[in-house]
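Coming up is one lone chain in structure tokens, specifically the form predicted alone.
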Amino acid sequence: MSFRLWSLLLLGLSLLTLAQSGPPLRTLAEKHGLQVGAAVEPNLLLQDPEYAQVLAREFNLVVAENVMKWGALQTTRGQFNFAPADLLVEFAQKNHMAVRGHTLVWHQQLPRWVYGDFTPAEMEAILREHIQTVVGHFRGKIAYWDVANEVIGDDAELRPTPFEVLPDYLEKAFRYAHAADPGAKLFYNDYGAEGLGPKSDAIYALLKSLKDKGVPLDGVGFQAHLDLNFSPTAARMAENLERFAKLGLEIHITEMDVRLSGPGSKAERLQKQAQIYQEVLQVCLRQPRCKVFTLWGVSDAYSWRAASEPLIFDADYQPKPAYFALQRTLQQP
């Protein structure tokens, strides 16, 4: 086969894939008043043109996978590096995408200096300076901030953290963020709480207490790092989301991926994966306060769970059954 014929064949296959894929997810989601997002590493925007193309075509929201975490922004006390995060924001603005800031307070990916022997007053100053500097830097450019991430542990108790020397650090974090950018919506974000259970009960109690104190808390993010055993119906996910909605909170699916590992053939597991993506999206669409549906990555090639192929595009950016399941769901009235 000549090079020209081979090139035409490849072009034809590429066009066929595009024709089969139909309208991009972002176009379909906007008709439902929904933002569909993906977690992003800004260096990939420069290194992999196809990554940037798929991201811009399919999604209307981006979240920083790592570059807005404390350890990335302020490795040395008082010295901030915003360059990678600024790159992500600029990409989003050029492609008419909203931005989610992730995350201001977390017990992981902290620089070593935060673990010093600080008094409550010293820790309050550290927390205030970081949040006001970071949120202030992006003022008007970030639609949503994950102010607090994974505060509740798997045992349904508060996690240990360097910030706990300041008893009301959580309340103060939200107030500092609101003061720095009153236009951004502020969220609590966590995993393993998609359904009813002790952990989601503890998160509900925590957020209710914050609301009762008048803390500027706008919403709750459910990460949805799932596997093939998850069932939204069995977990009573819709019922769980409804109780948070009744607190007056906006609801977001913030980090969804579904591990492909488990029994059965590859084709069977891909269909099960697609079913779970579809069912979680359906739960979100049926909940009036669910406004964002975000995946923790774009392609399996760069996923933090790459070995288990958890995303809707494979390592070669080909749409998987899960992609088409989301597309079909969004095409419904």
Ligand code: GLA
The other form holds:
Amino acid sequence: MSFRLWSLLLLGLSLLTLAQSGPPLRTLAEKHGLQVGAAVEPNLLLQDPEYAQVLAREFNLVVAENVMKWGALQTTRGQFNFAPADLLVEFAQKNHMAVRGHTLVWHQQLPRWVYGDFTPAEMEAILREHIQTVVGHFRGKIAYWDVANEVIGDDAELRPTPFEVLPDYLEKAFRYAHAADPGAKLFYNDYGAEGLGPKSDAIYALLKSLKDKGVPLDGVGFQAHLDLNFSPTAARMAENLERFAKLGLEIHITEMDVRLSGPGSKAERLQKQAQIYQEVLQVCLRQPRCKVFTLWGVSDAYSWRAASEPLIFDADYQPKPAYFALQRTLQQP
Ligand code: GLA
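Mind pulling up the form predicted in complex with the named molecule next to the form predicted alone we just looked at?
Entire complex below, previous chain first.
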């Protein structure tokens, strides 16, 4: 078959898929003033044309799944590798998508050298240089930065981290990021805080204290890595979001996925998964300060929890019940 015929056939097939699956999520979300995002591995944009196609069709925001983490950007001290992250930003710009930067201060995926024996002054220089260089590199191109990720542990206390040798490292990180790109909105991001409870209380107290000190903090991200037992109920989640909204913070759902594992037939579990996606989206849509709804990946094939099929497209890019549940929800006025 000639290349031309082949392209026509591919185009026909994509139009057919579109016709079958209805309007893309991003088109529907725009009517609500909502951005729908997905976490992306830039190498897949090069390797898998269908991945790039579905991503650009359905989403209007991307977040780097890994390539903007400290370990990826500054594996060796003083040497920055921006190539994969730049590729992602270019793709986003070409497809009119916003970009979320993820993440500047996190206790994981750090390069080994950060665990060295540093004085507070040395750590301050390390943190400042990393944030200035990274945020400065993308200045004007990144709408939101997850400045801090998972700073509060499951015990509701501050987590141990190599940065803690520097007093006020968190506050400083936000200030450095703001200085490097005053146009980017700066976020605190965490998991297991969707509902009310000790961890979410601790995050609330921390963010309130940062706001009280005048730290440039714009919003809070709730990761929403969930499973079929999703507890907080939607009502408790709405109540939780509301108290953060009252602090003046913008609210984002930043990493949603829902593990399919559990009892029951596959069809039942797919329905339950769809219902959980729908509930979280509804909570977001009903909260005026909730502006972003992001999934931690595009298709089950490449998910960090691939075995539990947590996303809205299956490994063959077929939309799952969860996709249609989001679409129906966004179709409501
Ligand atoms: C956390 C991080 C993400 C990602 C997931 C697991 O949620 O914020 O960057 O690493 O864990 O992949």
